[in-house]
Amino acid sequence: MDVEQVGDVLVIKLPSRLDAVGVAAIENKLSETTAAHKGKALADMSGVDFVASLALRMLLTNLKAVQSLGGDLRLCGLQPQISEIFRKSRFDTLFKIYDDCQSALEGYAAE
């Protein structure tokens, strides 16, 4: 998992593989580093090839835990596998969901 700041918002690259193993791996940092941030934040998916179960709950619990800071938790650059699967879960209707990274910066600058 890498982070970056770009501008207000808080980027953060998340591995290819979020399988048990890979949430394992960076759970606890994801909290950390978005709590700790308290403010805008976007989730670069384009990298990511697999979501389990576990990922997704990780995501939601992020981002009802940045919300309640008064932050927001967005992703960008889901493959196509990956957004059939944010759709047929409805978390398409949880999540503020971009093509790729401009373009979600582009939407938060637009705030």
The other form holds:
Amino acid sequence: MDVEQVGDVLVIKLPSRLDAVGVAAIENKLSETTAAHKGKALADMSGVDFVASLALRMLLTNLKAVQSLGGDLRLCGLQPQISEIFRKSRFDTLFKIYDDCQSALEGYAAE
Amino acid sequence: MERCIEVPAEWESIARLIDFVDEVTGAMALSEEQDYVMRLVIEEIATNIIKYGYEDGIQGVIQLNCSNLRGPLHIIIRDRGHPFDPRECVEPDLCGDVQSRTIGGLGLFLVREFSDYLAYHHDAGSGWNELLVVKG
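Let me have the form predicted in complex with the partner chain next, following on from the form predicted on its own.
Whole complex next, starting from this chain.
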């Protein structure tokens, strides 16, 4: 999991496999990083080719935590299969989702 | 092609099952959708068996059989824990907002949504549960 700051946005590049093993490897670091930053966060999911319910739980937990601190966690770059998971689970109604990092950063900047 | 594995019903086995899927998907030349469903099914169902299937202190097992001998991908997961039919699991709440949304039941919901066919059988005599998932 790579993290970089672009302006006031924390951009987190998520690893390809967010299965049980992948989630266990990053969930603590992800929650610590987003909680410490408090503000605008963006999870770049362009490299992610698998999510299941554990990954959805992790993302929702982080969204709740960061929103309660006054920030937000947005997503970008979902591959078609991942988009389908978000659509069926209606997670696409919980997160602001952008096609790519650039449009997500522009979205944040326009506010 | 047909492959099978048996693992103890414990958290450490999830990594072994994922390694097994990596081997099988490469060898079976599955479609992207079949590959995804196989990972989804194994993660969600195995996790469920490990969490809820066996009484504490019982050394349970999970057996997994994957085959595409008859064309579509057939995944069979067997355990001897509590009988549980994933087809009868309550629908998850998909409507809440961020703060109220819960994700109980979401894993099995995704398995049902992405599979073509699910069949479940509990054999009262032997105690085995068998779940068949088919993806064309």
